[in-house]
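The chain below stands alone, shown as structure tokens; this is the form predicted alone.
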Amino acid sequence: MNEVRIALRNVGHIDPMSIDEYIQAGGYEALKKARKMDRGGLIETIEETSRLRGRGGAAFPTGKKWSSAYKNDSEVKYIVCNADEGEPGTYKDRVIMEGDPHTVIEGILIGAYAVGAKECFIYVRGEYENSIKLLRNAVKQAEEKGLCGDTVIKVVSGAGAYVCGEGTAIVNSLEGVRGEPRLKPPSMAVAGLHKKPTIVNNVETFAVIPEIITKGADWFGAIGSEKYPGTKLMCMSGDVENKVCVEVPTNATLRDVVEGFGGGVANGKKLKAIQLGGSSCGFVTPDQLDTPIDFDSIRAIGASLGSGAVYVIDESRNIVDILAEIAKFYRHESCGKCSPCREGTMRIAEILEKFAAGEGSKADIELIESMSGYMQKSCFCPLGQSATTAFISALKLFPEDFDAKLRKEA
């Protein structure tokens, strides 16, 4: 299995500070082509022919989202690029932004033309200082060459809150208020930023748009899985030989990714599990390595593709220790808006810290199971709803790890 580079096509081949090198590589030709197309036809190309689905985790059809905003008769519309990459183990967006920022800018400008937006925002995680610098330079260069037209793109630095990776929380932050999620409906395409139609797409999604326009939606639609065509960026970390970000067709398997590109488990050890998609997702076991990485196939085995994070765990690890760190992360990142999340993440972190220290009890397990069910049903946003997903998955797959951490009775 070889890489198929679309979002990463220029990374390592051009100077990310140079718009001229991007143009020499064919950059902004897709924008020129798109602006000659009928807006409705352009969106239909993305929706019906390419069948592009969002690469931010939810896999919502990109063209369908754009179509909703396009059909809205509001005079003011916005585009927001979600570059708030806060999921532990995920760094694919940073690789794109720091290797080829202009492909993101071009994708945003194509989207802005399609839906009729005149103001666009790139909301970047505050810790990504180099990404912010490169994107601002790219926007300035595109403006100087007249490529933006009357469309304004602003690069905004986030405040480091994990919850601002969620679309409505980004919009709140952009409006200058506390970064907390909003209740939906209405959808963002109906009432988003300043209560106007707003399209929020991920960096990876925007990065592939220019190539879809340049090479054709049929070309893109023929790559990888039929229902989730194209490529997916996968970021490997943990107990893997090669900690790399790769772009592979969506019919590649987890085995292709971990063993082929990752070089397998480090130090000659055996694979115990993979946490796929990020800390809010469950675990995949070695017998599931031949699952294709398309969204639907991964969901069919009870896992999630999520942000494309691939956290490899070897046989020497006790999953409970990993869960304790995840719980600590969610306790810190809860925005506190709703009490089930605010109090639940705190209590679960306390219990798992006790477990990791070898002081757990079966009553503690039952308590977290009960709290998990309550949080999934009552937390306001996905942060709290999925904060215990890894725990429930690990309890099902690795009960012996919990047994090993039970308090030894005198």
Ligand SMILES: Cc1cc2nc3c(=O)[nH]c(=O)nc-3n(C[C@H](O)[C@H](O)[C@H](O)COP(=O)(O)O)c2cc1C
Second form
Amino acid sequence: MNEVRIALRNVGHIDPMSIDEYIQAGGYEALKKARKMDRGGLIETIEETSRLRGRGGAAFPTGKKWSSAYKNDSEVKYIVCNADEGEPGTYKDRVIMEGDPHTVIEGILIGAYAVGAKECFIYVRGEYENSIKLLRNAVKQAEEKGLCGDTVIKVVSGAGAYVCGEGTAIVNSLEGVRGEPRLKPPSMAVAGLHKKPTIVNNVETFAVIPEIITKGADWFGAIGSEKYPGTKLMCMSGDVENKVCVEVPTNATLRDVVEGFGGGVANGKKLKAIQLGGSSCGFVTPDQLDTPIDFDSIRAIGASLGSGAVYVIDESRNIVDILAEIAKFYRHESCGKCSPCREGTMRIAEILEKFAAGEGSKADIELIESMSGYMQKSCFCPLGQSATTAFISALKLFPEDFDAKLRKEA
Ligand SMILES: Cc1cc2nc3c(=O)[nH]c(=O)nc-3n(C[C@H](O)[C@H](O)[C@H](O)COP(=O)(O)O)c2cc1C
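For comparison with the form predicted alone, kindly provide the form predicted in complex with the named molecule.
All chains and molecules follow, beginning with the one already shown.
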């Protein structure tokens, strides 16, 4: 299996500070081509022919989102490129932004033309100083070459809150209020930033748009799997030999990714599990390695593709130690807006800390299980609703790890 590089096609080949090198590599031709297309037809191409689905985690059809904003007759519409990338173990958007910022800018400008947006934002997490510098340079260069026309792109630095990667929380943050989620509906495409139609798409989603226009939506739609075509960036971390980010067609298997590109488990150890998709997702076991990395195949085995994070866990680990770290993260990142998440993440972190120290009890497990049920049903946003997904998955797959952490007399 070889990489198929669409979002990463220029990474390592051009100077990310140079618009001329991007243009020499064929850059901004797609924008010119798109602007000659009828806007409805352009969206239809993305929606029906390319069948592109968002790469930020939820895999929502990109063309469908664009279509509802396009059809809205509001005079003001916005585009937001989600570059918050707060998911632990995820660094794919940084690889794109630092290697080829112009593909992101070009994708955004095509989207802006398609839906009729004049103001666009790239919301980048504050820790990504280099990405911010490169994107600002790229926007300035595109403006100087007259490529932006009357469309303005602003690069905004976030403060590093995990919840600010969620579409409605980004919009709050951009409005200058607390980075907390908003109630949906209405969807962002109906009433987002300043209550105007707003498209929120991930960096990777925007990054493939120029190539879809240049090479044709049919070409893209024929790559990878039928229902989730194209490529996906997967980033490996944890107990893997090569901690790398790769772009593979969506019919590649987890084995291709972890054993092929990742070089397998580090130090000759055996694979215990993979936490796939990020901290809010469950675990995949070695017998599931032949599953293709398309959204639906992964869902069919009860897991999630999420952001494309591949956290490899070797046989020597006790999963409870990992769960305790995840719980700490959620306690820190809960925004506090709703009490089930604010209190639930706090209590779960306390209990798991105790468990990891070998002081757990069966009653603790039952307590977390029942709290998980409440949190899934009553938390305001997916942050709290999925804060215990990893715990529930681990309890099913690795009950012996919990037993090993029980207090001796418990
Ligand atoms: C807690 C939380 C954090 C999220 N963080 C990100 C993020 O860092 N980047 C991202 O693109 N999407 C993130 N999302 C998903 C976004 O809400 C949204 O679905 C996505 O940006 C849409 O873009 P796409 O359709 O191109 O995938 C997050 C969602 C939640 C609930």
